[in-house]
Every structure is written in C-alpha cells, then in structure tokens.
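Take a look at this one chain, the form predicted on its own, written out in structure tokens.
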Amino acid sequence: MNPRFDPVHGLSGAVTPPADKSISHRAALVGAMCDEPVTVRNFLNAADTRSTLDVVLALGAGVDEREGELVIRGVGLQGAFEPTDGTLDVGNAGTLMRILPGWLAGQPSGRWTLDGDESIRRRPVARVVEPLRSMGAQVEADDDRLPPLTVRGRRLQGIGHTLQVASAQVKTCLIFAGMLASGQTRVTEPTPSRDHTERMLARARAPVERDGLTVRVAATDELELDEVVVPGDPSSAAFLVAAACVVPGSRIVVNDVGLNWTRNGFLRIAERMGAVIVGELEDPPPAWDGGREASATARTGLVPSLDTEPAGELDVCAAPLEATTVVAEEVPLAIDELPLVALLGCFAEGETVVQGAAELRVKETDRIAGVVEGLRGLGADIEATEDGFAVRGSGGLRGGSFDARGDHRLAMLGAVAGLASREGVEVQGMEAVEISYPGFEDDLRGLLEG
C-alpha cells in the first residue's frame, strides 16, 4: 500500500539529516587508494553507497564497520585487484559510475567492467568516456555512450580538458586520472562545481590545486589520509527545508548540515524567494556572485577553501514566497534540489523559471518531465522547456496521487507536496528513497509532533 502525507498545519522541532552521500562516496574510494588505513566517521548506511562500499571491497580493500565509523585498509593508488568475473555492480550509484573509472584507467593492468541496474544502463557515460581517451585509457561502453562501462588499466597522459558543462563527477574522475597519469592534468570547467573531491585529496596530501575555474593535479605516489569526517547531505536537508518553507505556520532546526558554499545554491535560490533560513552559510569567493552578473573575467578569481567540510545549523520558518528564475551558472550548485524549486514556485507570486538545467534528463528518471507531471497531477500549473520548467504560482496544490518513478528525490518531493496541499498525496514508488535517506519517513513524520 502506498504511503499517504496529509496536509498539516505548521511542522516544528529538530532533525539531524543522514550523512553526505557525495562525501561518502568519495570517502571510501580514497580511503580505497590510500596505503595506511582511514577511518570515517558518519559514513552514509544507504543503497548508493552501500554499492561504493561492495565494490571497495571487491577491488581489494578492506572495510571494518563500527559503531559510527568505517575503517577503511586501502591496496595504494596502483594496487586495485581485478575481480574473478571483473565485475563491479555500481547498483544505482551514478556517482560511482562515473568517478570510479578515473582510478581504474590508471591502473599498470587488469580489466573492469562497471555495471548497475535498469535505471543506471540508461544514464550516459560519453562525458567521461571521451576525456580518459584522450589521456590513452581504453574504455568501452555501449554505442561509446551507455553503460556497462569496461575499463583496461594503461599508461596514462596528463592532459587539459574543457569542460562544457559542469559536473562534479567528470571532474573528479579525470582528477582521479590525473594522479596516476605522466605529466599534468588541468580541468576546466564553465562553472562552479562541488568541491568535495579537491578539498578531500588536499587533505590528503595529494599535488592538486585551483586556480580560478581550472583544478590542477600532477602525478602521486602516494595519499595520506588519517579521517573524514562526513557531515550531514544539504540535499537530503533540502526537502526538509522545503517542507517548513512551504507549510504555514513552521519552524525547524536542522542540525550537524554541511554548509559547503558549493552545496547551499538551493539555500540561497529559498532565500531570494523570500524563505527565512538562518544559518552560517561557507561564504562563496567573492568573485562568484551566483552566475547572475559576475562576468567570466571576474570570477578567475576563484579559489575555494580546502579546510574541512564545513557544517552547522539552519533554523528556517514558513513565509510569504516571491517567483524568481535561476540561470544556467547557478544549476550545478543546486542540480539536485532542483524539483524543490518547482514545489517553492507553486506557492510563490510569480512566474518562477528554471533555465539551462538539461542535465535534470539524464538523472535517475528524466527529472524535468517528473517534476512537471507529478506536480501538474497535483493541481500546478506548470510546463516542462527543453532545458527546465516553468511554474506559476497558484496559491498552492490540490492534493492527488504523485508516482516517484524510482527515483529517490521524486519520492521525497511528492511526500513534502503532500504536507502542503489541500487534500493530501498519495506517493507511488516511497521505497525509492532508501537509495539516499532512509529514514526520510521517520524524519518528517517527527517534525508533526515536535
């Protein structure tokens, strides 16, 4: 029987969101490619990355979970073992889909071949695949686009490569590439992306760097990495927030949440919407003004922090919503609270827009057409573009029935439209959120009797 969320009249209390999946994924693979063992507090227990942890273990590294924190006993950069049958089931993980094969190529030999489920055979992996050929890795994939991916460990050149459209993923796998390969590798890209990779492999002593748009990394023979430590996921707390900017008469306190400036852009498309979030934000550059008037120039200043995760609280309360338009620059740092974007433009005055954010059609499910039918089936008025969507304000939802099409992010949104509507939603498909946040029904539903 499918899960139904009423509409309720004001949410209230505290909420601890799981940990990072981005972090926890990137976690374990470098923990993977360390010599000494790392350890990892706050390690996401979740589908995705229970499949990084599979396949962690399945190239040769050891994994001892304990109370609160993993220990991870890596094989060295070049010491990934090739399984019996060489292959690794990715699950629905399309992070570890697309990163992985960075490490692999670089290997002295051996053959991998990346696999996952239905939803992961239709997600396209040409944007890494065309990159690490130009470094002279051999990798297949079907009709050069889709999954399964196979992988030949070879003799890898640095190189530098231009990125036309953002991706944390591309970028962390070619930085992946760029440490086995000779010579320098340099990636480009148009805009900011999550920083995650960059910040970790500093910490652990690897030769990376930033300047402006472009990251540097040399080849290493080695990492050092002692901990991580994971904080909350800003996109799990994200439909949280949602939620208490939405129902009238809320206010929450999100606790122990990563604060990255490359993670919050949601928080602040919220804020200029007219949400009330409170919260010490990481600052970004100065040079970065969001990507709507900082000319190309200008933000060659870029140099992001590479400290520690930030982390913190956010106390955020329901208020009145104002329609805006986020622009292609801002997509990647808000990719995946994009669908919140939509369910905050019902209840905005206004013409709320969604430009250049194309890469929503190629998630887990095509997002754009997701968001725009389930919310339509709703009672919204809303419209799906080539690259996002667009939705006019109608004072709120009717209620109805909302299918999540496998897709975690669609679940938990369908669920927070329930809490805001008139008649309540009936989400098809809840289980889809074990992927990232298990505990999601558990969350919200406390946040009806704090």
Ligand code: S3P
Contents of the next structure:
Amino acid sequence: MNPRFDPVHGLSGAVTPPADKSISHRAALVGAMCDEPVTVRNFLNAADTRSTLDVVLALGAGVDEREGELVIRGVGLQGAFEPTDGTLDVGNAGTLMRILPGWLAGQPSGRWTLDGDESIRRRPVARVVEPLRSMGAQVEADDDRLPPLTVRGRRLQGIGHTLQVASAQVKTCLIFAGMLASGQTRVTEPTPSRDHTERMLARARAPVERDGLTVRVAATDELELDEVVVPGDPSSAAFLVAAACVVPGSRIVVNDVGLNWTRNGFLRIAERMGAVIVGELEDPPPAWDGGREASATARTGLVPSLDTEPAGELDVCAAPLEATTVVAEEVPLAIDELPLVALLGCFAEGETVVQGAAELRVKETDRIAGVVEGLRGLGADIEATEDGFAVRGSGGLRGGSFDARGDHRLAMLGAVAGLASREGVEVQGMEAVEISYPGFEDDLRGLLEG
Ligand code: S3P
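The form predicted on its own done, now the form predicted in complex with the named molecule:
Next comes the full complex, and the chain you just saw is listed first.
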C-alpha cells in the first residue's frame, strides 16, 4: 500500500539529517586513492553511497566498518584493480558514473565498464567523455552519449576546459584525471558549483588551486587524508526545512547540517521568500553577488582556498511567503532543491519563476516534468518552461495522488506537499527515498509528534 501524508497543524522538535551524499561519494573514492588508511565518520548509509563502496571494493580497496566509522584502505592513486569481469555497477548513482571515469582514465593499465540501472542509462555522459578524450583518454559510451561507459587506463595530458554548464560532477571528473595527467589541467566553470572535491583534495595535500572560477590541478603521486567527517546533507535537510516553511505553526531545529555556501542556495532563496531560518550559513566570497548583478569578470577574485566543511544548526519557523525569481546563476547552488522552490511557490503570494535550470531535465528523472505534472495533480497552478517552471501561489494545495517516478527527491516532495495540503497526498514509489534518505519517513513523522 502507498503511504499517505495527511494535513498536520505544525511540525516541531529537532532532527538530524542523514550524512551528505556528495561528500560521502568523494570520501570513498578519495580514500581509495590514498596509500594510507582513511577514517570516514558519518558516511552516508544509503543505496547510492553503498554503490560507491561496492565499486571501491571491486577496485581493490578495503572497507572496514567499525562502530559507525568506515576505514578505507586505499590502493593509491595509480593502483585501481581491474575486476575479473571488468564491470562496475553504479546502481542509480549519477555522481559515481560521472566522477569515477576521471580516476580510471589515468590508470597505467586496466579496462572497466561502468553501468547501472535503467535511469542511469538515460543520463548524459558526453560531458565527461569529450573532455576526457581531449586529455588522451580512451573512453567509449553508447552513441558517445549514454552509459554503459567503458574506460581504459592511458597516459593523459593536462588540458584547459571550460564547462558549458556548471557541474560539480564534470569538474570533479576532470580534477581526478588532472591529478594523473602530465602538465597542468584547468577547469573553468561558468558559475560556481559545489566545491566539496576541491576542499577535500586541499586537505589531502593535492596540488589543486582555485583562481576565480578556474580550478588548476597538477600531477601528483600521493594523497594523504587524515580523516573525513561528513556533515548532514543540506539537500536532504531541505525537505524538512521546506515542510516547516509551508505547514503553518511549525518550528523545527535541524542539527549538524552542512552549511557550505556552494550548497546553501535553497536556504537563501527560502529566506528571500520570507521563511524564517536562523543558522550560521557560510557566506559566499565577497566577489560573488548571488548572480544578480556583476559580470563574470567582476567575480574573478572568487573562492578562497577552503579545506573544511562548515556544519551547524538551523532553526526554522513557518511564515507568510512571497514569490521570487530564481536566476540561472543561483541554480547550481540549489540544483537538487529546486523542486522545493516550486512547492514554496504554491504557498507564496505572486508568481515564482525558476530560470536557467534545463539541467533538471537530465536528473534521476526529468524533474521539470515530474514537479510540474506532480504538483498540478495536487491542485497547483504551475507550468513548465523550457528551462524551469512558473508557479502562481493559489493559497495552498488540494492534495491527491503523487507519482515519485522512481526519483528519491520527487518522493520526498510528494510527502512534504501532503503535510501542507488540505486533503492529504498518497505517494506512489516512496521506496525511492532509499537512494539518499532511508530514514526520511520516520524523521518526518517524528516532527509531527514534536
Ligand atoms: C552532485 C552534483 C550535482 C547534483 C548531484 C550531485 C555532486 O550534479 O545535482 O545530485 O555530488 O557532484 P551536476 O554536477 O550534474 O550538476
């Protein structure tokens, strides 16, 4: 039977979100690249990151689990094994599919085929295939565009590459390859995307430097990482924050959540809409104007060399909401939370618009179609645009049935919509939450008991 999420009168209490998925993927892979064991505290235990651990094991690393901690015994930067049948199963993990080829492409030898579930086979990989080939990599994909993706280890040379779309996955893939390539590799983003890789590699003493929107990386033989402490995932926490924003009378505390400025775009958008959120969000570098005014040249002073991941508490209260427009440069900083901007828009005064977010069409599902059709089915006045959506606040949502389409973030969106609706919402495919947030339903229902 599909779970129902019925209207409630207010959420209260404290909750700790699951560990960050992006940082957990990176911790497992960077741990596998190290020569000495790396302890990872608070590694995310969810389907996507279990896929990464399985892959790391298949590549020859050891993974020991001790009292909630993982110890990764790496194979070194150039020591990835070739498993007997050569296949690596990434499951549903798009991040793993796109960042791992960078490491494998620069191995002295070996051949690996990365494949995954049915959704993975629809996720574009040309964005990593093309720049990797220009580094001299031997990479093949179906029609050069789609998984499965086969990589053979080769000698690589550094390149300068400008990303068409800000993508932390592509940036990470090229940084990994750059550590194994001769000369220097430069990756320039059109606007900033999450920077967990740069921070983790700075801690691992890798020759990675940032200059404005460009990351420079040189070849290295060895990484040294003492330990990684994974903070709570701001993208998972955002579903709880959004619930507290749209259910009148709510006040919740979210503990130990990552506050890295390249991930807190949703919190800033929600605040702009009128939500009351108190927390020590990391500030963007002074040169970043939130994408509203200055040109890219004016932002070249961007990004100091940070190597830590800030984390802390958020205190969130429901308040009347006003519409806003989310512009393209804000999109990478809130990419996985944009479905929630649509939800807040249903409860806001005026028309909320998200622009420049065509990337949503190539996530685990087409998230523009999933959000628009899903929320419209619950009574929202929302329409899709080519690169986003527009929603007119109509005093809330009626309720009904919501199809998660196999997408974890859509499943959580449907559940939160139900709590704030007039008649409740039945979510089809709630089990998709296993991908990033297995305890979601329990955490959400815990906030109903205060
Ligand atoms: C991720 C980057 C984002 C995000 C994804 C995780 C990462 O994707 O949507 O959920 O961990 O690097 P893109 O890099 O494709 O924007």
